[in-house]
Amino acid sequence: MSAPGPAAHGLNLAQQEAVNYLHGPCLVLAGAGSGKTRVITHKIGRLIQSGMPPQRIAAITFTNKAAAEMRERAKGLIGRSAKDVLVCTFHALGVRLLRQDGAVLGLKPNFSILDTDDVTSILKDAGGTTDAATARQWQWTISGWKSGGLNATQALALAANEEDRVAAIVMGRFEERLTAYQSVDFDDLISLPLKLLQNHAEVREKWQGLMGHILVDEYQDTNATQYEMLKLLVGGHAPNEARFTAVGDDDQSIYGWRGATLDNLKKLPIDFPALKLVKLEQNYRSTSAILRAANNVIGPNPKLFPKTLFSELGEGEPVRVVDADNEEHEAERAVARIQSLRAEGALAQEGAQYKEFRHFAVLYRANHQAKPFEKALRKANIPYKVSGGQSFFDRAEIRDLCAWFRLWSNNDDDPAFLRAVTTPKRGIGHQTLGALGVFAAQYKVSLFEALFSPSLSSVLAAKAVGSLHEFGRYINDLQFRARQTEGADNARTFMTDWLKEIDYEKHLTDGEESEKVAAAKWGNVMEFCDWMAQRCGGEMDDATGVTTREVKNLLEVAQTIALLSTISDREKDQDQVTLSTLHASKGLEWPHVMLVGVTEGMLPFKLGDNPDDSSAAQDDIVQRLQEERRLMYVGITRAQRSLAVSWTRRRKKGREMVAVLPSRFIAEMGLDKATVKEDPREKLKALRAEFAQRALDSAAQAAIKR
């Protein structure tokens, strides 16, 4: 699906400049589709060629998928040396630091990494609420504080209102529980390594010595804590000799809501005065018509580093604007456009590369907008996938198994203990677990440690204590066996036997009215076990970011579980139309893209009916509008060959239909209004008529020949 890039044997002049600058700080301003991954992988090769040991090179990305792609491309370019380069996410790098040196912070090497649901559960308990929405709000607030480098005490001191004060108090209790559980959340995987580097000189000097050159992908998405972490890792050199390459684009900064800040780009030239700036402005993805619309849209935003994308792929098709009466009508037109483009390709006898469903994407601002498009695609029998939908690891049956694995890895992981001991049910009820929890809290020990306490019998009946002891011994046995289990075949056998021992298939069957649903869940369990077994056989380790042939035991693999969010090849090569939010589409590309629901109040998202007149509130609105404009820019630049932008005159709001206006961004694209409007359904009718006429002509010619 990738568009043609620079010739395999060469780089353009700007790319060469970025690749060959090795001995100081470098910022590569990489416009959309300008070959940034190519630059990073070539620079890794150039560093190795210059004498830098591969083990001292780190390339940091933001997703496991991006890390996997970079690893593969580095391997194709530099061969076996690529396996020794550390290619990982920021969070995986944080895990590496904490596993090796977290002891000085009081962390055991086998600490647990809590997922979102675990954090919500702990926050509900810490805040004394049963309301998940309140807990999630605390979670967002606390995450923001952690991203900004604040602890609970600091957050409480800065609390501006009662809501913040309560959240800061809950944060303090939350931190106490994490310490007791020997657990961390995802924000801790950045904030704790930063604390480690700031406060422990011997650890800082060790890691500075290990890092010969750091390359950071998607630098504009870093938050304040990640920037401070980067500065400390490269701090073994004078600022003018700091060996790092930051690759990013201020025009694609769309994650302000989760702590990413453009201040990190502003600070680079200040903190590193000798910073080398290289601009990549040639786009190898899109046509000139698409890029012109993108440049026009982003134009009103202030520029940290001005640039203009250009393409040598030709003018291409004009960008189309499609209007519709409502969401259902808009979805019908999107489907008609897909059908007409495929029919057009068939009439022109193009290669198969632009006829397949996987070359089409429908992009929207919010998840709820997908529903009418799913209905329309199903009605037309067109296969599709919803990108960014439920992760494989979010399924209840997978989370059940992961809880057991986490408990093997870290007996002090209380959330994992509670899920494992009750799934499947084993006669240990809530009253028993409640009493155990009170006992554990009184003696400040984990639930697992508490169940073996000689004095537990003073608060629980002998039968309950016996059941808990039986469970505890079983966990210890599984932990021992998992540590001895190496290689794919052995791991597969172990997990098959274990699932039989706990009768997990029966648990699924008993919990579902539909046999079909239960069978599908069991199929997911089997797939997950097979995937785990493959990692024991020495496959790529997604969580640590290292490609290795080393055979691992099952316990080692289980310790990486919480970092993983997808099974990377589950949807590989499936011929489906992609439905995706604009945020989830970043970094991807398709020959044909439709941006839908491009109306005021949706894109840009609602900025407020009665905004505060204060300068701070007005500044906030301006900042949000600029980020929404960058989001539109990201959407436009996903398209390679054709782009259609659609909007509706009316939109559902509750049970009513309300009038809406086209987004201001459509006007900002600067399109030729006389040529861009399109009704795909009329076009499809004409194409079908042409197909029918060709069929008649062919039949007539065949009859004459006979």
Ligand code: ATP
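Each form is matched to the other, and the largest set of C-alpha atoms that superpose within 1.5 Å is called the rigid core. In this text, all values refer to a predicted model and were calculated from it rather than measured experimentally. Numbering follows the first chain given and starts at 1. First, how it differs from the form predicted in complex with the named molecule.
After superposing the rigid core, the Cα of residue 623 is displaced by 2 Å or more between these two forms. Once the cores line up, the CA of residue 244 ends up less than 2 angstroms apart between these two forms. Relative to the superposed core, residue 382 shifts its CA atom by 2 Å or more between these two forms.
Same protein, different state: after the form predicted on its own, show the form predicted in complex with the named molecule.
Here you get just the chain by itself.
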């Protein structure tokens, strides 16, 4: 038996059992806030202490943000050696595998990673349509096939109807294009490494040798391909000795719509009969009042594994239900609640817990719900950050710059080429680009490669060829300079020069009627460049999720940017309220949480107005309702000390306001009706009066003393 080491500190017996079990497969299955993630961080320390080199430990998290947080926690626990542990997402692990060993699949080490928009535009082209909705539908279908491990030929063979048949054909053309562009999409970051491990024994053995122990957080949200990848990576040992630790909660599985499957949980004890199952029952996060509401909501769902969860943190404040007329009112009330909780904290002279903005989160179902809250917070001068959305990177100006970066890092990235060559406009028109495209397709080369071909002059006028050459040389030059540019200051100078060279600021002002909007866009550009520069200075790389403290050159940094979805991490140390989607809040916790927009139609999301009554359709509705219930459970269990749930009586639908009902989940929380309702504005008024009174009192006392 292994002796409990320092990892035992701050762990209960069940957690210690999981942490100290080092030589076989282990599954920790437990409810929210029971310390699953804590098991992972402590186990990293325990493994190192047992003599495992940190480089051979991989901890897989669900988001880059979670990876960053885990890295921090591990560092706090075990110090510097934590930096050598590979803490990343499955996707980032896939990038690592492909960059190192993708050559056997015909991938160059500097392949590009396409984002959703690029994929849509390639699909439009592949399917011969200009309709974005059709392309997005294909994207969805194809992504589903890919995460289920199907390629185009297999999808075509299995196509059940005409729609699927067309999508499978488009998928085939899409695959050809990706190969030609030396690009991969997000699904490929899992499916290609899997192919690599399955079909190339030498690569498989190398990685199996590298992986001493793999820890997977949020295991319930893995999909079939991720599970296969995991199995192959730990396959260097007999199944009874497979070295991995998975932690998860079937009640928090909320990515079913993206192909995650609870089958992975069910399969684990079958594929690994020696699996050690550890259950955790104590919740260390929330008060009893909050936990009771959570347990009540999740109660009606069928149980994969029975679990009980209790808290010793006391009953705590009752959960509040706040109703509002419309979203603006709802947002005002949320702000009033933040202010009154802070004021209360100040009056009670509590510690920082009650006072700092970072201890508050507003959680909602869909990204677009953030807007009224952003406005209300700005109005009240309260700092906030939006996480979980792609708002910053989705901005056109940022995507413009990214296209340039992608083109330097991979000249064969045609979508990036097309965007960069036309942004800002440089006198190379559609006709020229059209002819270049035909020429490139004919010779099966990328647009960039075609541009330097001597025979291009047979299809294009000398002037057009001249402009293309000029552009090509400029890209080569940037690429060369970017490779030489290391460290934050140099990167900053490089980017300032480059933006001047292409006259990007003018491009923004010319394209924008309003000066204010153009200035805001330019502000974003500056912010983005600064952030890129910081990455060159050797900060943690949240694109690949890999800890690298060494200084990087700009080209290396540019190569990873397509993987980024959010840069909100840059603000992580600031004192700000978090606005987040429920999906992005998974695994995190805040002292005060407000769940907003909790209405029928939003949470649970519309389950279909006119369902046909076939048993398959009914079954689908049941499944979806179960996933919605889990989403609500995730939301409630983010709260440590206080929770408010709000809903609006009316909601904007197009131009009209329509009446809506509170979510069924509010009633299901089983709150005591006498205590739950509140109007935070009234409370704030009372608190302000009390503050004023106290100020008067102390002034009076001071006067008396004098």
